[in-house]
Amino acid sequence: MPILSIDFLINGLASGAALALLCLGLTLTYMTTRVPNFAHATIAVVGAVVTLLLLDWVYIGLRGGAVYYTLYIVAPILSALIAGLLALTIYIAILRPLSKKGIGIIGLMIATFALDIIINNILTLILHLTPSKYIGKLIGASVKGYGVLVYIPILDVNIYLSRLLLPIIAVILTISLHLYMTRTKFGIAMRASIENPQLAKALGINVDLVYAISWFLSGSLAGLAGSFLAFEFPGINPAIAYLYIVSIFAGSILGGLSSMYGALAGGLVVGVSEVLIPVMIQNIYYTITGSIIDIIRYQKFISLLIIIIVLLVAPQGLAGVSWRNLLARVVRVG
C-alpha cells in the first residue's frame, strides 16, 4: 500500500509540474483566441511519441554512446518543435478559416474536439504500423538518461532525474513567458491583441500573427511536457490523452485561464492533488477496514471535483481572487 513519504511528495510535485506546463499552453491560446483547445493533450502525446521513437531508433541503430545521451537534450527540443508546428497548422488550416467564416467559440471548440479524435487515431495507426522492435525499449522505469536515479543526501531519497527537472523547467518557463509578455515589444503587442483585437489592428498590430505564434508556443509547451511525460508512461497509448485533458482543464480553470502564474499554480495544485489525495483516502480506508481498494484509478474524479468547486465558488479561478483583501480578512479574524 502506498504511503506518504518524501519521495512520494517529490513525485507528486513532478506530476504537478508536468501538468502545469500543459496548463500554460492551454491558458496561452485561450487568452489570445478564446478557444478551449480539446486537442491539447493529444498534441502532448505527439511530443511523447516523437521522443520515444527517436530514442528507440538511436538506441537500436547506434547502440548507445555519447550521441545517444545527447539526444536527451535534442529529443525534447525536437518534440516541442514538431508539436508546436502541429498546433500552428491546426490554427492556420482549420481554426482561422472557420473563424473568418463567422463560426463562434462553440463551433471552434467542437472543431478542436474533432481534431483531437482524428490526430489521436492517426497516432494509434502509426504506432500500430511501426515494427515492434522500435517501440518500448526505453519506456517507464527502464529508461536511461532522464530515468537515472539521483540521490539527494539531505532528504535521503533516490529520485529520477526527469522528476527533478520538471518543477525547475515549469517555473523557468512560466517566468520566461511572463517576462516575454510584459517586457518585449511583441509580448506587449500580444497583450494588446488580447485586451482589444480591433484596437490592436487599428494601431497596426498583426493580430493574426500574434494568434499564430501563441498557438505555436502553446503546442511547443505541450510537446515539451509530453517529452518528459514519455518516461512516466507504462506504454505508448495515445488514448491516455483523453484522461490528461480532464486534468489540464481542471488546472487551467483553477488558475483562472488568464494568468501564466495562475496556470502554474493551478497545474501544480491539481497534479499534486491527483497523486496525494487518492493515497490519503486509500490509507484511511485501510486503517478503518483493513482492506485495500484500487482508488488510484479514480484520480480524475479529483480533477472533475475541482472544476465543479471552482466554477461554483470562484469562477475566475486563482487569478480572480483578491488575495490582498483575503489576507486582510484573515488578519482581522486572527
Partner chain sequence: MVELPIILMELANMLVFIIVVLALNLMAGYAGIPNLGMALFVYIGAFAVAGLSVRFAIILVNILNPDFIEMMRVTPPYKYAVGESSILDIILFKVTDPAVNRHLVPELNSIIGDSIPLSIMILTFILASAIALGATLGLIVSFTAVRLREDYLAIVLLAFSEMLVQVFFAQVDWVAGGRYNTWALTPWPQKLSQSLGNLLPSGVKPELFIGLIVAIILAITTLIYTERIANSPMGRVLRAMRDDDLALTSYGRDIAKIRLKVMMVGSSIAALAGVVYVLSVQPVVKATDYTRVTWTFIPWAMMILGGIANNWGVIIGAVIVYIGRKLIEILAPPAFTTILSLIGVEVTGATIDIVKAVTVNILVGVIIILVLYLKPEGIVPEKPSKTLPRKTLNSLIEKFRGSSS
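Keep in mind it's a predicted model, so treat the numbers as computed, not measured. Residue numbers count along the first chain shown, from 1. Basically, rigid core = biggest C-alpha set you can superpose within 1.5 Å across the two forms. Compared with the form predicted in complex with the partner chain:
- The Cα shift for residue 35 between the two forms, taken after rigid core superposition, is smaller than 2 angstroms.
- Positional change of residue 284 between the two forms reaches 2 Å or more at the C-alpha, relative to the superposed core.
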Contents of the next structure:
Amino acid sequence: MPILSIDFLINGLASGAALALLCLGLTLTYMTTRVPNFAHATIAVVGAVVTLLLLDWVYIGLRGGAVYYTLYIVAPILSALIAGLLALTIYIAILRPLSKKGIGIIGLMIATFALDIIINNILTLILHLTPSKYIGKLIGASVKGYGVLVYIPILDVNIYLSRLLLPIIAVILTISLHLYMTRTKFGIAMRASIENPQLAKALGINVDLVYAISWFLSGSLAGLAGSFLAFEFPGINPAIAYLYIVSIFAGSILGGLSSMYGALAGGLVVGVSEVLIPVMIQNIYYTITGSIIDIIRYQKFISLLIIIIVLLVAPQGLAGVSWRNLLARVVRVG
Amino acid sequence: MSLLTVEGLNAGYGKFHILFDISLNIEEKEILAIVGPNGSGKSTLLKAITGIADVYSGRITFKGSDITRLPPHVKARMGLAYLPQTNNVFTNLSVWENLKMAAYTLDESIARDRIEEVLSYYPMLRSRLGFKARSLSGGERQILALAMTLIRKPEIIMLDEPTANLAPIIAKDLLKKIQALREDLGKTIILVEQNAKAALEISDKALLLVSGRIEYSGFASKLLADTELSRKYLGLR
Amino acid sequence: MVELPIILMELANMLVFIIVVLALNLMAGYAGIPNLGMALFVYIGAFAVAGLSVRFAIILVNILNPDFIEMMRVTPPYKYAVGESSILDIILFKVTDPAVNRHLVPELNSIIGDSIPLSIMILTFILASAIALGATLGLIVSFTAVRLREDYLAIVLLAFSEMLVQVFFAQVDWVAGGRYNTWALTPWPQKLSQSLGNLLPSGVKPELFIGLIVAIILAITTLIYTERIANSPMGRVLRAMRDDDLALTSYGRDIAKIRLKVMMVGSSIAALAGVVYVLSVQPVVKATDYTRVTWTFIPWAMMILGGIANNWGVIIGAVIVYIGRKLIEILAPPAFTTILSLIGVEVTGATIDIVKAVTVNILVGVIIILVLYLKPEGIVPEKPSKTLPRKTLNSLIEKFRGSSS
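Structure of the form predicted in complex with the partner chain, given the form predicted on its own:
The next block holds the full complex; its first chain is the one shown before.
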C-alpha cells in the first residue's frame, strides 16, 4: 500500500481549492467590513443547492452527453450569481443598516450567526419539499449522483470531473482576481479602501460601493465552490455547513484574516491537510501494525488544531510572518 | 479681497469646545503658520476649516462665498486641500497606485497628464513608482502625500504637522519644498507646525494659538522677533 | 387537555434554559465574551451524568460487591457484549456499548437507589465532575484566544464546540456512546422516590419532581450569584472591559485573567444546567442532540430579546422564546398540513417534524435580527451601573427624604 495514491492527491487538491476560494471570500468581507461572516459556509451550500436543483431539473438521462457537459459551465455560473446576490442582499439589507445604527462587532457577528441558521433551515425545507426526479431524494445520502467520472489513462484512475475542474478554475480565478486588484482602477480603489477608508473617501472613492462589491464577490466565490460540491454528492444536507465553517475559519485564521493571498494559502493548506493527513496517518499505521484504523471521519479535527496552533504561536497568521526576515535567517544559517 | 477668511469661529468635537472666537485671513500666494503649544487647538482649526470638526458659530469664506457648512469633499473639489498628519498615503499600494488613487475622480487623460506633472516636479518619486509606499522613508512619504494633494490642483494647501517624526535635516528640506510650492506653483499654504522657528522662517503670516484662543496674529517675522511671546509659548531662545 | 406531567417537564426544561441564559449573560452580557460554544458546556454536563458517572458508579458498586464486574462476563445479557474483556476494558470501553449500557444503567440505578450513602456519593460526583469539567473546558477553550479580539474568541469557542460535540463525542463511540444512545443515572434514593410517589398526583414521576426541584434551586442560586457578580466591583470591571478597547490594551494581562475566570464560572453553570436537563427532562444522552441550534442559538436569542446584561431581562426573554417555541410546535403541524396539502405536497410525519423545526429556527433567527435592528437593548435594557448597591442607595435616599421632610 503506497503512502499516497494519485487520486487522493487530486481529492486533496480539490478540497484545498474549494477551501481557498471560501477563505478568500470570508477574508475579503472581514477586511472590508470587519464582520466575521458565520453564514459563509451556508452561502456555499446555497450554491450547491442551486446546482443540485438545476441538475435534477434538466437531467435527461444523458449523463456524459454534450448537454450534460454544458451544465459544468452553466451551473457554477448560475450558482455563483445567486449566492453572490444573496451575500450582497445580506450586506445591504441587514448588516449595513445594523452597522449604521451603531451595532458593534458582536451584534453584527450574531446577526450573521442567525442568518446562517435561517438560510440553512430554508435550504433544508426546500430540499425536503422538492421531489427529486431521478435520485430519490435531494437531501441526505442517496445512491447515485450526477457527477461524471473521468478515466485518466496515464494515471490509471477514475476521477470526478468536478474535482479535476475545481483546482483549474481556482487558479484561473486567482490570477484574474489578482490582475483585477492590481491592474484596474476600481481594483486598486478596493485595496485602497480596505487599507484606509477615510483617505479613500477623501479622494472621492465610493467606499460603500467597494464594500458592497466585496460582499458580492465573497458570495459568488462561495457559490462557485459549493456548486462543484453538488456534482459529487447526490444529496446534500445543508447542516454540513455547521462543521464546514470551522474549516473556513481555520484557513482564514491561518491566512491572517488580513490578506487575500494569505487567505488563499491558508485555505489551500487546511483543505489539503484535511484530506491527506488522515490518509497518511492511516497508511503509516497500516505499514507499521498491519491493521487499519478508521480516522478519516475525524478529519475536521485538523481544522481545530490549526486554529489552536496559529492563535497560540502566530495569531497574525501567514500574513503576519515576516517572510523576508525568516528567509534571510534561513539563508544565513544555511 | 482675501482668498480665505475666518471670522469669530467657535469649534470643537461634539461637547468638547476647543476653539474660541478665532479670526484669520489669508491672501493669495501667502504662507500662514499656525503655531502654539501642544493641545492649543492648531490641528482642530485646520479640521474646522476642512469641515471635519464641528463648527458651532462663525463664518468661513473662500473667494467671497460662505463655505462654513459645506461637507469636506465639496470643499476639496473647490480647491481646499487638507493633508492630515498621519495615514495620508496608502502604505500597501505602490507609489504609482497612490498617485492613481489621488486622481481617482479625474478623467483618464487628465489624470495621466497630472501624474506626469507632479512626477516631473518631484523626480524622486519617479524612481520609486513601483515601490510600496510602506517602503518609503518618512520624508519620502510626506512628499508622496504632497504630490497626491497637488494632483487635484488645489488653491490652498493645509498641512497638519508635516515634519512630525522626521529627522531635523529632512524636516528642513521638506519645509523648503513646501515653501517652493508657493514660489514655483503659486499655491497658498496654511501650515500647522510643532517646530515653530523653522515654520515661521518660511512663512509670511503667523497665528499663535494658546488654549484655543488667538494670542498673536500678524507677520511671522514679528512673532519671531518678539522675545517674550516666543519664549513663553514657543520655547525659542 | 395538556397533562400535568408534561407541564412539569416543560417547566423544568424552561428552567434549564433560564440557567443557560443566565450563564451566557454572565459571559457575553457582562464580560463581553461572545460565547458561541454554549452547546459544548451544556453537553459536558449531560456527559457527566451519563457516560462519566456510569463509570464511577460501576467502580463504586464493584468495590461494595467485588464480583459485580466479574459476573457481567457470564450473565446474560452482558456476556454477549462483554465476552472475555478485562475489567479495565469493561470500565473504559464496554459500559457505553449500547448492548451493555441499556441494561447496566437500570441495574446500577436500582443498586444506587437502595443505598442512601451511595446515592449521595453519586450525586456529589455528578455535580463535582460537571463543575470541574465545565470549568476546565472553559479554561482550555478560551485560553487560545483570550488575549485576542472578541471575534477571534467567538470563532474559537464555536470551533471547539462543533469539533468536540459533533465530531469527537459524536463519533468516538467508547467515550460517551458516540453514535449510540447512553442512559443517565438517576441518583435518587428509592425511599425518597417512594414517599414522594405517594404524595404526588398520579402520573407525575418522582424523578421528574425531584429534577424540577433541583432545577428551581439551581436557577434561583444562579440568579442570585450572577446578580451579585454583576453588582460587585468585579461586575463594574467586567462592563468597563466590555465597553472599552483601550482598557483592554492597557490592562491586557489582568483582563485576560478576568476573562478566564468568567469563562470558568459561566461554563460550570452551563454544565450544571446540562446535568439538570438530563436528570429532569431527557435521560437519554446522545452528543448529536446537543446542537448549536438548540443550546447556543436559542439561548442567544433569549438573551438578546430580553436585554443583554440584565439578568431579569434575559429571564423574561427565555420565558417568551421558550413558550413561543412550544406554541409554534403545537400550532404549526395542523397549519402546515393544510398548507402543504393545498400546494399538493404529500404530508408525512417526517415532513411535519422538519417543517416544525425549520419554522421555529427561522423565526428565532428573525427575532434576533429584528431585535438588533429595532431595539438592540432588548425588552429590559441594561441598568446603569451604580457605585453603591441599590439597597444601600435606596435606604440612603429614604434617610435623606426622612430628614428633609
